[in-house]
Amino acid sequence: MALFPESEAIFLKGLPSVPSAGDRLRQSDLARSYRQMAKGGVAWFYQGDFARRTAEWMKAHGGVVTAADFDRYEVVPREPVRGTYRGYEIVSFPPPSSGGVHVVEILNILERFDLAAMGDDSAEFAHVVAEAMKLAFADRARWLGDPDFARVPRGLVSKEYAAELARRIRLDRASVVASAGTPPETDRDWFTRERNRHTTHFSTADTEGNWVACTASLNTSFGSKVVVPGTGLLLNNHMDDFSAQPGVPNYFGLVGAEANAIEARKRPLSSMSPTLVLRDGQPILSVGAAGGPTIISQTLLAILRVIDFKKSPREALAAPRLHHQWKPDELHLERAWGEAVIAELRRRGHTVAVDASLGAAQAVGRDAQGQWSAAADPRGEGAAGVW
């Protein structure tokens, strides 16, 4: 950050080190910008101020974005991804984000397998998300992009294909998955589009029926660490989630094709998975996260405690968490796993490692007697409570 001076004035304030808890952050700039986008809406943002502002810092630092760029950029209404397990409806993010075709595609993996008589704090539990997780991740780096460039099958929501890579699922070894699946295609069996580390989620819920889940993202921690000067807003570095090329690693380790590859006007792919599970046409649920690819692993265990294992959402929130995301060959876990879990998931073959957490998640929840419930993730830092 200190190579931008905006942003070293901002974050840094001339210290040797970064700011300590209890120390005063003032953002004069960006409370302007605020107010400014308050009273000119979007048009400040795209066509005004911060996009002139945008533009000249890039031009004087080698960067390519114009104004006009903003000015041509466009909001993409798309036809939300949605499923049903056990009997419950999920609803959830579209492509250009892998999230929502993936919390679906494993949830139908794991409607194989009697999840609820495994207990969710056990080896046999972790093992089977996990195999399921596997064989997402492989097909998130073949298949997944922007709708509007690549051809990103329907096939892998179907529950005919996840009957067909729940029976590659070993229940005592880990498998090989060398690489992603083939989902069923038909000519009109494509998402498309329909005109009608820094993330944040929030879901909330109100007693008039408006339920939402919303994912916003700058990417990794302060995003590309530049604020444009006079505006106090941070530029993310979402380019970081196009494959540079096929096969090589992102910043979170995630592999890709040509599907994401980077093109002109193409919306990079992402693990933002906002969702909403419904019962009986009733939503129940609204959850989400942060934290990269564990995005989806978070959402996934999170509508799993709930249904699976009756949890409430501060229940469900606080339970251990896996992550598997096929490359590279590993198995996350928290330690609240424990150490008997964590070795015999070794014994079946994993490559495991211990982690002190993974993500963080909300959650707003409606019980079956009409109770609402809410909960921010234990393991986040702040004063914010559960209730």
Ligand code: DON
Contents of the next structure:
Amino acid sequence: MALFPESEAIFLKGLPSVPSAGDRLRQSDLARSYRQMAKGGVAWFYQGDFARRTAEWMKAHGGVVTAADFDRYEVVPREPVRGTYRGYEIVSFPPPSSGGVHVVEILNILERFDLAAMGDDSAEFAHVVAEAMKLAFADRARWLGDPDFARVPRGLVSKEYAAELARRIRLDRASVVASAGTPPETDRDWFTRERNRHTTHFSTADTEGNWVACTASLNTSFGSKVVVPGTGLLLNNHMDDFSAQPGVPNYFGLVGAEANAIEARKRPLSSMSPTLVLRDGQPILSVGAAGGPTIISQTLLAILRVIDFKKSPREALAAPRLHHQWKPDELHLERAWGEAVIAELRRRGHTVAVDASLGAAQAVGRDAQGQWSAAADPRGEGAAGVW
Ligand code: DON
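Same protein, different form: I have the form predicted alone, so give me the form predicted together with 6-diazenyl-5-OXO-L-norleucine (DON).
All chains and molecules follow, beginning with the one already shown.
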């Protein structure tokens, strides 16, 4: 951040002292920006002062973003991804995020296994979930991208396709997933527009029946680390969410293909997975996470723990996590799984990497008795409350 005087002045204030807990961080430019947004609405951002200041910064530093790019930007409302899991309805984030597609794809695969009988702290459970993740992340690398540019097959979330993938899973050992699958052709392109480690997820609900799952991101910590002078606002570095070259890993080790290649006006692929789970048409869970591709795994595991293992949101978020993204071929396990489970998964042929902690999720739920509960990830700071 010290490369950019504006960022240094706000966040570092005279190296090498990084603000620590208890210090006061005063963001008066950011406060002014928020006031201007409250007064001038989105126009301040896309057509006004912020667009102009960013364009000036870009010009002075050899960047390519112009005020016209801001002016041309539009938010695109899209049809959510919908699926079902053991009688529950899943509603999640559509492309250009891969989140919803793969949460639903993995749930479809796992529906074919009796997870509840395995216990969610067992090697059997971790193995079968990891195998399903591997298959889905191979599909992600091949098929996923901005649906305005790439054809993202709707068949990825079909039950029929999941049945075919589930047949490839062996319970006794880790399989080698050589490449993506071929989802069945479906009659229409679903993921098109509906015309008519700086990520934050919020899950909220109220007694009037409004439920929200919302994820926002600058991508990695402090994004590009550039604060646009005078605004207090950091620019993101989501360009890294594109696949720069087929097979070349990005910051999170993810690989991609043409579907997620860089093109003008195209949106990069994401893993953000804000998700609502419904029972009989009524929401029972709002969940999502931060943490790059582990967002998909965290969201999936929270849903499994609530549906298959009848855990509360708090218990669901506290339980040990795993993550497999196909490439690199590594099964990430939180240490909390314990030595025995970790050893058993190695024995089944997984290359295991042990992490102290994996991700940060948030959830709000309502149980069958109508009791509300809200949970912030116990791995991080912060708290959740029901009021
Ligand atoms: O949208 C995505 O897929 C990622 N770039 C999100 C990055 C992220 O979660 C980093 N934070 N914790």
